[in-house]
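Just one chain is shown here, as structure tokens, and it is the form predicted alone.
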Amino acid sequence: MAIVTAIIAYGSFVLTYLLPPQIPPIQPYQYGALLAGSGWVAWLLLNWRQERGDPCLLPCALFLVSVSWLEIYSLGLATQDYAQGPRQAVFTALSLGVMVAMVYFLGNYRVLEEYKYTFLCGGLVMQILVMLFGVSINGATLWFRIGGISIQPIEFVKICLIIFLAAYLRQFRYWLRLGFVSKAGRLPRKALVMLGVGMAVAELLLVAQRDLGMALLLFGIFISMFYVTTGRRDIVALTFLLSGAGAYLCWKYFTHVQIRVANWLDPFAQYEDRGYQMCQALFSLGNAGLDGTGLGLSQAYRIPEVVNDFTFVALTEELGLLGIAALILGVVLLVARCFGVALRAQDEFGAILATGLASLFAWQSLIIMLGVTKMLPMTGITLPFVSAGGCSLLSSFMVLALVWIIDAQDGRSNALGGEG
């Protein structure tokens, strides 16, 4: 937490040199104080509780938030969106408030298991509603527009689906661990078919919405949770084969998938049009060097949607290889601590749920970092705790709250008779 505060304090000082004349020099300090103060208040409130979760979860997340806030603030100045930095600080403070509220008022997280079908239906209904009544941006219908605020339901749908999968896999864990033919009996088709059909419907909805990144993310989470729960290598291998065939069919019959793959293979062929964003990102990556250009001194602002999809690239150019390696280490530490919670959990539902939430951070970070560096087709999902946006920050802190609660209640599992 001291490191986080130092980053914000020094970064706010540097930002004062980048401000245009019409913005008072005190502004970065004000919003930096809001960011650091809300972080410390949240940390103290969590540690005052008798039941405490992993003490490193919140500092790891705030390290990522503090570094990205400085970048988002400087990019807002470069693009003349002067409200970008202050808005991100306010979103962070509100998200921390929601996290603390969840920790104090959720109570026993195991109650979530009883509402697994409610979470599933709620997630599917939100996706259908956004398809019917949402607004389309860049060809994808993923947002509700309420007044001047854009809400992306998929950020919360993925949490609902993880809760459903954790409860469903725990319920059918014994049968799913059986071989297709075993002494204990045959693997029940109903459980496996329901699970497969449910995931297929969710994936098809996302493909229809042109949200290919989220489809890939949910597939990775499902595979991780299923394998950890069952250890079934045969079904995992079969799922990869079927998904590969499905990906080929999507490429063959969906024009937007073909465009996405073509831009990935050769963005310079469409430099003036669809490939412009990726080309500018590659220019920024090539300009990074070992120690970067320095905060506010890059050309990353030329990348369209840089604060949403390409914040990682902007950080790479301004912090260099050394700085971005530190940021990646922060992501790795956060994911490792979340998986540590899953390993410590005595309750089976808690262990599976923590695995799914840790997999969410791991897969989402990996997919976007590989996408913006042209190692995978660009997907458009956000980097947790780094990309700008209120929905992304809120959902990330909600996930962190659930992981913290699971760890905090771990000592009570035996007393409550949790199944191990």
Second form
Amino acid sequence: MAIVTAIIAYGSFVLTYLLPPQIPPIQPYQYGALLAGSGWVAWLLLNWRQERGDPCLLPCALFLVSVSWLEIYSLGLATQDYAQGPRQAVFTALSLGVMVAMVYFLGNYRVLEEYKYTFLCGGLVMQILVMLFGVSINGATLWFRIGGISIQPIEFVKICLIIFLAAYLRQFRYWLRLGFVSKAGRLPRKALVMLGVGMAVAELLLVAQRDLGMALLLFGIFISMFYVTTGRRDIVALTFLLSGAGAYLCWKYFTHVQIRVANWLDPFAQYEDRGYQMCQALFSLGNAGLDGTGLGLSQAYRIPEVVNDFTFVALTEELGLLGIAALILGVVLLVARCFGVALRAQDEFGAILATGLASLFAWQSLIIMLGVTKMLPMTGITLPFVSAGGCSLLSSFMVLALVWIIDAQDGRSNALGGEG
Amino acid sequence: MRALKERARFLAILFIFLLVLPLVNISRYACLDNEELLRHPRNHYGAAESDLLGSIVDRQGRPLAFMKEGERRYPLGPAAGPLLGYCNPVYGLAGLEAQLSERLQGFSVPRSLNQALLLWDKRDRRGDDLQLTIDSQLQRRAYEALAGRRGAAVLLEVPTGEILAMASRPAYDPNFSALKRDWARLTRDPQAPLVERAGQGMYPPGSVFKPLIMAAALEEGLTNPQAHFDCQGRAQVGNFVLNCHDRHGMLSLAQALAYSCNVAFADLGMRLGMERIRQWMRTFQMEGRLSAVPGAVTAKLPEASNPSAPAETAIGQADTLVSPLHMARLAAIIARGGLDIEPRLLKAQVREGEEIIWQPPWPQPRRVLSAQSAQLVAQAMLLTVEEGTGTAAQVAGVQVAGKTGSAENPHGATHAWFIGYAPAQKPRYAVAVILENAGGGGRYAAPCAQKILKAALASQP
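Please move on to the form predicted in complex with its partner chain, as the form predicted alone is already shown.
What follows is the whole complex; the chain from before opens it.
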């Protein structure tokens, strides 16, 4: 697996030679080498510590990163944003560094459980700060701008929330399993109600903040973690019902939700303005065919914001149906291995946390892949390891580090030690 | 703990299935069902399918639009600009390029066995060439004849109904470099240079409508060649006063057309009534689309119902709107002695430069008018050019028949119209010219039509 990934990563910077040599000041192979090299170094560092994390996780991520880096690089050339490819390579290297640092220095991950309210508050504070002091892009206030770099705190808030949820669910798991009707008094019910109200408020805030993708993602993660922890199908069904009603009300009262839905049903009706992006994406998909146009040969640069929201479509156009199926298999493998970590974990907190992180990858990929292929209303969230953007990459690698740590400390080592 | 892991395993399997879902729509849009997307007029990809796009050629096979070094070239420049439209990755598709893009990309193969094979080699096959009935020489001459004016000209080959020229001004050069230079001006110009006027312009017909009224009145038995009219310069229809541009005095039916007497035709119009006028416009095929002229508009039939409406409609005012192509067709019907042949712009779709894979169905000539009535109208139109309002259309050595028109409109001076055909005895070419807000048809449009007819007659082998 590692070798295959290495070939792709090295191939990536060999291929950059073939890209049109328009811009002398930037030498693509240097950044290709940086990307591939940092991947190798991270891989060696993890193994050097004799950490027994899942050996498949990092190669999967590197596969996605290196394929999409090529795409981002060539789209950068097409849109004349020449710094885009190099920037992405540097971000990747930095994120890998953070990942290795987390693995090395984050002692025992169970400590995270003790600080669950710290994570909750930290997340809330970040979110409130961005609402107050953030900058708006496209009508949504979701970014900090510090020294020319945009930071999207929600990328980190979501990790904080998952840690909190894992800890909370573990603490109250027996109560939560009782559901509404219990003879144990009012306290168990209170845990459930608190959780429900908290999630509802968070969802509403996100919708009002116009971050529909994140609202959907948070809902998905929450429901997955809740189900795995409690196994209460009736409550899950009830949540779906209530959320459905909530979604309908949001659609009724928020115009930006209506716009998204109308745009999804018929993007051509609003071709001139709001539908333009989706229409171009459809044209791009239409051009893909079975085998695609070949890397660097697409015209996906016509899609506005292609590297952030529509990298997946650009990849589809270039790799074709077969190529993108391979890429999706990469995502599936990553998600499956993350769940594998949850299945191996000896500790319930570890298992719930790993489930949360795995479903983060799964839902996030699912929502955006369905969004850009017009199976769901389009929401602007990133595809983990594939979309351009430093925050998204960093957050994805942090999640990967957490999963690795859970496995290394609690899963493989114990399992192997215990059984063999 | 065990139950928890069971559920996590269930969730993992669920996700594995869910994550494959995007492939449903990807395979739909990318492979199975992408023809509609690829043909969508907004799709700029067709414009950029560079050298694979087929050429557009004229009736002699001379290129009108072709790919060279990844760019679409238009040798005629603005002379055929609004007709052909443009095709490039920046501004997309317009005009015939847009309407024919499907054929030019060569996608219209039978949707059966080939479909599966097409998944593989669609992008590698060169599109088909498209032959038009246009004659690029005459197209250029027609465009030059309109110089300095706003307006349009249509030239038809009478025996076949093929369109030899469709010029429109103001025009634009569809070559990419020119388009890039002029784009801001073109899109903002109130004179709308991007509009193709010959087939898609809608104008009040004015007096060029009178041959139709005359033919209709003759066919309905409401008048006869011996009829005569007394023009006192004005006519009263109910409480509506209709002015004639002259006090013609006593006129025969043929003279009423030749001198374009409003009083006489208001009388004929009142005898016909609105319903029969509308019916005759339908008989002359002014309503409906043309299968072999993409984009050509349907005429707007008159709807007014006030008591004087038939009189106004009969002199081509009121709310009737027609295109120059409709009027050229009218002239051609008279020229053929009452036979109608549907005008055609598309000639053939040629694959790999040799095999004709599609042709518009050969139109059956249809009799819409008895030979006698047509002959009477033809004689009156001949008189128009010999001594009536259309003397400026005379061509030395050839008899020309025609009709002038000066259509009042809300935008200023009258639109100058001329329709006609030549030679009168054995008609070969029919023409329609409109010059927007130029003034009188006899003074402005007739000389312009004369130039076009002269060029056409000189070109014949």
